[in-house]
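As structure tokens, one chain now follows by itself in the form predicted on its own.
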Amino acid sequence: MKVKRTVEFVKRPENLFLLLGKDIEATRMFQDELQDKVRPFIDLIDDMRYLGIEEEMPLPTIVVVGDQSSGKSSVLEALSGVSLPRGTGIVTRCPLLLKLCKDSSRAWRAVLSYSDKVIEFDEPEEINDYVQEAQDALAGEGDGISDELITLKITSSVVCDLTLIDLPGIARVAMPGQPENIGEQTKNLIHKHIKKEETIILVVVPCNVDIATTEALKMAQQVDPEGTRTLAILTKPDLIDPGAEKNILDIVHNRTIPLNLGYVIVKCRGQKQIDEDMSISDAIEDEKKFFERHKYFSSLQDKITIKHLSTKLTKSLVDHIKKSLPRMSEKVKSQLGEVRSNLNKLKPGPPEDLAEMRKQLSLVITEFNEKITQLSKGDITVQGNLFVLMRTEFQDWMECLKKSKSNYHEAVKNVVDEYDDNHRGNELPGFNNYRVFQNVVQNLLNTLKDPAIMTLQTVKDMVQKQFDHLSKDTFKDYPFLQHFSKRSIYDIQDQQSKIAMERIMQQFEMEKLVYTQDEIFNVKNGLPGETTAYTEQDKRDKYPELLTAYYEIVVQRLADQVPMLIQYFILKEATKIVCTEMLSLLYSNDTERILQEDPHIETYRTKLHCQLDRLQLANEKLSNL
């Protein structure tokens, strides 16, 4: 958007200073010659607030602060030359980043930026309109505020070469319509810019109160309590009771509360002179004469009028930013290095052509397909070692069936005491019913099965944890296949567990024939084998001896063969089964989607390149000046 508008001559600002003779030509030539030395620390310190740069670091600027009423606007208005908002309550009601920058060669010219609107004009007028437009649509119609930064760029042929950031005046009292904290809103913003140790605080105080008293000063002591990097300006000279000009000349002086930077006395337009339509140039005329004329303050010198303090501080952020330029270079320096390795961290993004993707689709499977591999054969570790961590479950199964022995070895003894008075059938006195025993057996077997299954459960849990954790890592990067591993990984391992639990259910009903090779049985025994006469086994009382024999054989079994099945199902053959699921992708048509990134990491990797390009130009134009 440009506006252009016929204005009288005299209403222009360059003209309304030409207007003002021999002081401001001299004023001029001063500007000029200092142009070429400070213009390109203002500029770089602009550009890479441009670039962005202060999403990586504070840059040195000046932030204008006071209390409501305190002069602000008008101390503004005299440095940039135009009329900024005015009114009762908040009027600055967001930060206003105001760039001025001297141009002989140029005709007055404006540009206003804020969100992703940039609007120029070459209206001073249209200022006003334009900053309450952009404040209204960052902070609300009303006099609520905002931390979004508005961006106003003057160039003109008299204005001094100057960035400073205009924040909200301090609220002591909700308005009507304000929140009722609005005063803890604007110290929060305040606070959030001076607390920066690059930031040099413009303190705007009235001459008419007690400096001791003022919010802004107090919230500038607590941040740099040695007053380095605090500048004072007292405005309002004309307001003061008479009699109390020698406690201004003692505060002006840095006997009351020193300040480094020292202390700068204005006089802008009051009230009364705004409402009389008294020009900003007229104004910059009557401050000079007032000093001139003034009693106590005329002999100031280079502590009164705004252009001794327009060029203060130029020249006070200049060198503020000289001595930042080291540490900003070292800065941008230490952060590209800690971009590029979090570039190189990050695997490139998809290929564009189709063979490409199939090619990097196949590596990408094959990597996975290898890892999990070696994890099944234990050539790996994933948090903590498989192996290890199943041995543990196993030696638990083991313990479970040594100590069922136990109440074995009781039942058999129960029985073979209590035989003709409780298990005795149609058998004659001095025979024995063989199945009586063989119950026995068989009932302790079935309270091994849940032990059993539990073990199987655990486990499987376990590798699925650790198929998982895998998957996670070797695709972080892909979500599609990072989904289809997770869930191929949970049904396979939920179908091997369903056969693996049948299995291992067949192997307690197998355990129930109550078998073993005769020379197996008898080497449990201590018996020669196969030769043996068995007539001394069928007394009734080598029964507990022979059957525990057997039951070692039963809990040797049982403790290889239910391991080995969970192993071969839920390790060995899932492992085959996963692997051959995950190549079953290269024959997909939907390449492009399988390998679809997270959005979160092209976002990311954007966001790096786009931080890598910002501060390869810092680096640039720091190394250029």
The other form holds:
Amino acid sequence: MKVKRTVEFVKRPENLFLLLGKDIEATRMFQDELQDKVRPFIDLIDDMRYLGIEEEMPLPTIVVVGDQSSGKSSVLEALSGVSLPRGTGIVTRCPLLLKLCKDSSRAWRAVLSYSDKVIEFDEPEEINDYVQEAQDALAGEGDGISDELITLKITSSVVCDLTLIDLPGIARVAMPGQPENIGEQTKNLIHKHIKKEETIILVVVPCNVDIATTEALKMAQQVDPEGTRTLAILTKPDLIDPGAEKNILDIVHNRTIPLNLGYVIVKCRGQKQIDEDMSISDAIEDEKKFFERHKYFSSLQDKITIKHLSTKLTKSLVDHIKKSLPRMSEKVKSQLGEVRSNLNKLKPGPPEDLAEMRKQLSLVITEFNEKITQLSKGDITVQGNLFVLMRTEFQDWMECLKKSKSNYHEAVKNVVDEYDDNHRGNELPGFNNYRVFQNVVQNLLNTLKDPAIMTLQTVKDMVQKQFDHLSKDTFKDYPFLQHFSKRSIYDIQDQQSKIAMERIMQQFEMEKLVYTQDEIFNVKNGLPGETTAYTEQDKRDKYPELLTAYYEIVVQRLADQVPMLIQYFILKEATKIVCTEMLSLLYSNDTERILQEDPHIETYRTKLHCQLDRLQLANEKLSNL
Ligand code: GDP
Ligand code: MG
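Starting from the form predicted on its own shown above, please give the structure in the form predicted together with guanosine-5'-diphosphate (GDP).
After this comes the whole thing, all chains and molecules, with the earlier chain placed first.
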């Protein structure tokens, strides 16, 4: 915070009246009257801007545009009574919101604010330096430009109530060290502001150039072809080529480029007068004399001087605000409705209180555990019936087993047919080596391992997907729980499928024993007892039939056993373990983190609440006007 205390009497703007005599005294009375009528409207818009309502809707504003060196800063200085940064190249590098408040009851005062900085002044000197510092902070040192607003509020007895935004001047050619496209950048920034219907465009044009060719006026004409919201200021009337005054008169009388809000000629300090340190107040006196003596312009009345300009601007702004009020009010109400309904759609965030949080956590976990248990029993379905899906997989497995039967028959037949030629060992002719037939079974079993594992994998993926879906659904407002359950499900399924795989492999190993107590088989065989014991008799021609009967038993065993192992480990056991894992969270000390909602939702909710607050305030202000 900076407070300037040394005040030089003459330079204090409120002393202007003493210096400028009666004419200004009369203006002051007129303005005091005007003040009561205009101030509430201008304040309303400034308050709305301060609230940030511009995020919801554009606000009625005056923006100042002009080519470089057209005299923009000079005009603003004359209006505000404060020296602003000037020089060659782009001097205004950020939009500067100049809020002028007329207040005869208080001492002159200025407040500069940008980002989170607020600097107070009680005299105009040095404001200039601080504006430059603000620009460096926002647009970087050097020659870049930025769209961030710097606000300079000036409270004084001699200013008009007025708020306007000064924009960077339009550069025709980049200065050394400036970005090549600086002209384009400034034009884009200007365009963004002037295209809004709510904006009054204040175009600053020097009298000593061909006004139709000035970039600023061209831009204004593009966005406001009818000239309904454009007001032009003609500067440097002292530099008009003798003889060209009539052209200026044509322009001022709206005969050349007609503008609804018209033209005002003002004369500010020339470079020489600045170099000679002429004060702004002296310059106003100088302007007065200049027009009084002017052969062509002296009779233009309200179309000349800074004083008339400021009155005209205030009036235009207030008219503009009044016109915009019904629409603004409507917009605020409709936006309020929208924000409220968006807030209603959002779930309330997690509770603040720890005990409540615990309760909530236990509720969501119980819900999840119940659902996953129901899912594992087939009581609920998620994205297709899990049991129907699994059954299809298990039927495929069965098909695979059936197919292997025909391969088996073939193999057995070959072994029988070619036994003596290809398989007989040292046993006597007519005797058979039982191992040869055992091998046939074992070889075929080996080819079934891969399909069995495939079935396991497919079902595991299926179950995992459904579990995941359930977790996403149940924990959609709790990213931590979603992540945690997903991770647990993944790990648990991984571990369970390893166990299931081991057990399936064990089953295959056991099948290699080639064993059955099956009664049908024993009846077919004509013997009570076990197949492994059956080696001593040559029944080669009976082998295919016997082995087929045995294979039926193997197929039946595998057809049931593999799906049962998969279901048990991947579904039933896994569900139980997942539930236990989830319950363990109830005993964690980290309930707050566990229940933390999606940061995006949190941000969104905060944003909506901010919007709601400012819209409610805006609504109040609009209704109280
Ligand atoms: P900006 O770049 O548009 O902000 O222009 P400035 O306000 O910095 O003015 C550019 C130059 O024109 C400065 O040297 C001013 O002194 C000069 N200037 C501004 N207004 C007038 C005027 O009415 N008469 C004369 N003679 N010079 C002026
Ligand atoms: Mg300037």
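What you see is a predicted model, and the numbers here were worked out from it, not measured in a lab. Numbering follows the first chain given and starts at 1.
For the conformational change between the two forms, the C-alpha atoms of H600 and V332 are both best fitted by the same rigid part's superposition.
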